[in-house]
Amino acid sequence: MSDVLTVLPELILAVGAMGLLMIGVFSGDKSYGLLKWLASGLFAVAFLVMIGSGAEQKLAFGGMFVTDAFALFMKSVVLTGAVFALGLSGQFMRERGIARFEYPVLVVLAVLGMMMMVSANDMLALYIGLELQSLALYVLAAFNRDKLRSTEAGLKYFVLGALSSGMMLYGISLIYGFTGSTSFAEIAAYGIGSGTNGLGLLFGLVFLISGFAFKVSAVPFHMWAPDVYEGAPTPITVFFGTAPKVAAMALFVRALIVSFPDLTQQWQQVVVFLSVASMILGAFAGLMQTNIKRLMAYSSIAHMGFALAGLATGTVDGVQGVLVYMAIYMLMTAGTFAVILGMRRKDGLTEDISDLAGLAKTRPALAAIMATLMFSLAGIPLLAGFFAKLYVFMAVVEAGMYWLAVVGFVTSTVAAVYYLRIVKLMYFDEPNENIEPLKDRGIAYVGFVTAALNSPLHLLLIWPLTLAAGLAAQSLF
């Protein structure tokens, strides 16, 4: 009874996506409407039962699932994501054509195998958690199946995700091979094996690393997020850009820290290189963007190295700054995907930046919430991209990777030029052709309040995730 007690949440996510699949199936796709607010309200009590069965360690299943305030705060992190994913779906899914029933159900699969990921505490586990949440990706992206694009964005991203999943599959054969288990917590006390024993361990944790880089799209395993983020219907981009990276990045802090604590020199190299890369390839290969959704691939490339840097430390320190840096990337990158959502002219839809200028002309609330974001994915001070970025980088010079941080400054440097290009346009071009008023009232909403928390307001809410994130993280060590 205590382990159903312990997977609760998950457990009302499941049958939850029983019952919307059948009310979808009996109703048909005019059950849209519905089905998007049952799902938000099934993340809703998946939320609160998850508050209140509290932030203590529990165990469930053999140790092969745990919560406790990591997972916590990460979870919650992943049902925000989900709900403004859905929130900002309404309207462009309607004039698509693609509102169909299935969308709200394959969410609710996907945050269900996200929080499975969360709280995995096996590498069996952990892989069951990752191919439920793929497999549902996997079909969200190639959604749009009357357009090429999106079925060539699900197309590569399958063929890539089956790759990565094969490689990390290897890595845990090899790891189990060498250890003798897949209980992370039994991995951890084998420690770092000696001679062939533990060359093979090394082996195994170099191809786990590289399915998780896949997961996050850490270079080089970044090919498929700039495709998919284009082709992908855009409400389906908003998901794969906050939630399921949150819980990749989540799934790999855990199975780092928790299952390698005597091997942190070594994978810590492997995971500075993939850091160091994504920062550069991120900030350099973004100047050359024309497409907003592409643009904002290679913003989150870029993003995700700057949380491995925090992951790269192996510190409570660095871990407190990566989860203050997802919680803050999912804020910043819903805001501006709802901005994105916005841009609408008579012909419909536009992803060109051209297109944004003299939007403060046209449309100042709009230009004003997207100069906002822009300044916080930026790093300016006062906003909550520059708090972000400060914790990785107190971690990472306290833990003396002077270097790194020299890169990571550098690097968020040169990515404010694409940033701040865009508040150029908007505020100082002529405007080309005028955008539309907004007449979707969730990408007003999920504008705005992403807006108000990225800006000075923040500083009210800052010291309270600040204190969450650092319980989070001591509960891993």
Given for the second form:
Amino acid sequence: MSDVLTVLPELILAVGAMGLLMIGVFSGDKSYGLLKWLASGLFAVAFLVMIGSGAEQKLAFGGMFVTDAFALFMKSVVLTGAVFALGLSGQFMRERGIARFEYPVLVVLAVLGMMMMVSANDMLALYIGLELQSLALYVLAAFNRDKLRSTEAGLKYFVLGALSSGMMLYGISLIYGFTGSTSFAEIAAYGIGSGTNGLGLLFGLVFLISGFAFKVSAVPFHMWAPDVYEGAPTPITVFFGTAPKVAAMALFVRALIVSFPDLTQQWQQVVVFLSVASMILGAFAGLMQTNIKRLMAYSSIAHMGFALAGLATGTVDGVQGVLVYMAIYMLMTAGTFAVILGMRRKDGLTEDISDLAGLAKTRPALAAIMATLMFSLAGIPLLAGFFAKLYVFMAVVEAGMYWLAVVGFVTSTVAAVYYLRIVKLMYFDEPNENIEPLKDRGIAYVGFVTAALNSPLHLLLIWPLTLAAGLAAQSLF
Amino acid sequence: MSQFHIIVFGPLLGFLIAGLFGRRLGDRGAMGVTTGLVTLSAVLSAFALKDVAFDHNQYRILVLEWVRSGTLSFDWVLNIDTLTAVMLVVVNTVSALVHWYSIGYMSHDPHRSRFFAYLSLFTFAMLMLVTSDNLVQMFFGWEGVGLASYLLIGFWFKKPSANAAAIKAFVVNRVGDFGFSLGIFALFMLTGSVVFADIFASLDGVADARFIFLGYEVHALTTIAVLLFIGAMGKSAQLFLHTWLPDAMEGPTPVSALIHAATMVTAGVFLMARMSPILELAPGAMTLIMVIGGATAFFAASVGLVQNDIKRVIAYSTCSQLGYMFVAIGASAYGAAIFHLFTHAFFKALLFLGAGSVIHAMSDEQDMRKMGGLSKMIPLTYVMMMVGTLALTGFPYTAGFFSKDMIIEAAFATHNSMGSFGFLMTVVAAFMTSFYSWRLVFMTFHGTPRADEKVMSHVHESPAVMWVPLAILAVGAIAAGFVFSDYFIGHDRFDFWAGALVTSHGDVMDEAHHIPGWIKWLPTGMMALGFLLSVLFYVVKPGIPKSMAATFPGAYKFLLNKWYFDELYDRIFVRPAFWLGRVLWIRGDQKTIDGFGPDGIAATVLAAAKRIRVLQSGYVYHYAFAMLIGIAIVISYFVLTGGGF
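Please give the corresponding structure for the form predicted in complex with its partner chain, as opposed to the form predicted alone shown earlier.
Zooming out: every chain and molecule, the one shown earlier first.
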């Protein structure tokens, strides 16, 4: 019974998803709006139950599943991101004729997978959670199945995801082979052998990490991201950009910190490689983009690089930095996509960056929201994005990894170019075609809330956030 | 809120009002506000002098706590002792008179509100300087007057020569300021404080302290005194850092009178007097001060002999008189230095404003070769200039007679090892001063008019708003000497200074009163000699100067070109600096830094971005290949390094 209580939030989502599916099956696509609300309600209930059960560590199902402060923190971020994504998928989905009842159900299932990923304490639980999430996401990417680009995105994501899952399973099997267990705790207890034994375990670890890197879209496992971001329907791209990244990062952190404390020196090198490659590629490749969704894909790659820099330290401070970073990153991304969904001309939505020109004159409120988010993404002081980077960099410097911090500084400077270019376009260039007023209230709410949270107002909230992140990080060590 | 707040912050208020609302107030409003407030300050300053110097009250008024940082701690303070009170009177009186005078002099200028705002800003900064009780506030005022001076020299910013002069003044002063700031740092390092009282209190303990610099062991206080003196040299235009002062005459004439004669240029003398307890412990520095002061007095006077621009003659005269003041400092006769500063302010401001009146009358002509015969046409100005000249040359019982003779006597009596050099230089300079001063009077006011008729027909006496300030200054130029000499340099000086300066019984001033009688009359004799020679050259036989110049062309050119200092500095500093600047600009910045830096990086970044975009081909097998390559690289790395176990 205690096992069931521990997984109660997940159970609620699982049963709730079935319920939603039933409603959808019987009342058809006209229940889309209702289902969105019900899905959000499920997330709220799951969140409340989760908060109610507290942050102390509880194991379930023979140690395969764990809830602790870390899980609580990351799940909260995941749920918030999912609610934002649902909030942004009103008008757009209806206009495209893809406001189908399967969408909320798939989102709930994906979130269920993510919550299991965050709480996974065993390689198999990890894999199950990951696959549950991924399968839902493959379908979501191809959700606009009559559109070539959407189906192409879904297919690419599926093929590459299958490859990465295969590699990860191979890694898990190697780890099992060398340690004799799939449980995080037992793998950690096994320690490292010497000679080939250790090297074999290390191979397994590298393959495992490659799977995580694929999910967080770290270089060189990132290449699906720009295509999928661009091809998927925009509200689904919002979802892709927020919740799954957070969940995958949670998995990444927990698996490495909890199961491989003795191999820290080794996995640090891999993570540093992923981090540096992601920061550099994300910063430089973003410069040439003209499509704002593709730009956000590269931006996301660069941001994942920064977050991984925090993980690379392997310290409590570093993990705390990662958590703060992911929370703020989720807010920035959701907000930016809200504005992208608001980029509507007479002939429909546009994704061209140049269409933002002169936005400050035609739609000053939207431009102000976008400018706040861009400054925050660029890491300009006094905005939330700055503190996200600050905590990671402080941890990196404290860990003595100065050159990693230097790479971070340099690449964030380069990346600032594309963020600031958008601000410049909006405020200093002449409008070529007017952006229509917002009709979707969800977009306005999400945009306003995220911009407010990223604006200097966040100074009121950053302290509790870092405190919570600190507690969450400590629960892993 | 005391009268001192009004004295100091009145001009600031005037500056703010005229500066911020000048356009809305109009020129008359701006002039009225600034002039009124400065005049109020001047009147209150006179009362303050009586209160402090004669009723023996001292004040230390806290404006606000300024810095508390570790051991560095000082406040913004109005520190009023006799030295400050004297400076308040000098600064505010001359400033108020110059404000009044400018109302007439600048009446045709379209930017009057800006001009008056700058004048008030200058006055405030100068007051900050003299009221400080610590070196940092003093430095703030020091830079403030430098800024105001820069703005006012370049007031006619459409004139390239004015801009060049303003920049020159700023740059040359920077050299001095560097010394000053190093001096402040060194004092803080040595005594742990920048507040005068604390510094002086701790001097006994560090009298023999030494710095080690580049392997040389140097006496700490001497080094500090020399550094501070370098600062004073810049501000007070002493030899080697004097070149900016003559050029500063590009500014409007009232500015020359206020800043470049009466007040700002004497800030260096004030600084040295303030630091007198340190100087007393640094005999090496005193020798240097004596040498530089004496050399400046001689050099500037000699250049003044042959200049033809009426303002430049007076400018070199100022430079020379500042040299006198430093000779007095070098002789430990601080009271004499400040006394000369005090009297000099009156008669030099008088001469400048008188010259301004002449220039005003002559339709902006400054070349004395084109003047002459003006005495009957502008008699009031003529009388004022005569008074100023008498006071400057030291005619008995005028202001200059008391103060300048005291300096020469002190230089004779001092134990400074270069005292005799200072004495000799100042005596010769006294002769030359008399010569060039009378030359100026004769060339300008006597003989036949050399200007064309159109100019001469326009010659007119200045309005009352201009000559009344002249008259007030003239009274000072005559009376300041015998009224105040007993207090500044005579028997009452101990009560008068009340510890603001180093004064003691039996000091050099006492000794100076007991020197041979012929020494006492030597300066007066020199004055008479200079006068007679000037009469011979410019009244009796006006052909002599030309034939002299023709007979000794080398000497004449040497003097006319100001000992070639400008040319020398141009060769040594300016051109190499420009050359270096150009090399760094074109080779260093444009070709190297821009080429490899901003432009180069931007180009590289874009090229890299393009290449990365090619990688993103859209083919799934490319993407999968990239993933496998990534894994292969990491695995190979661990195989090759053995995994670091």
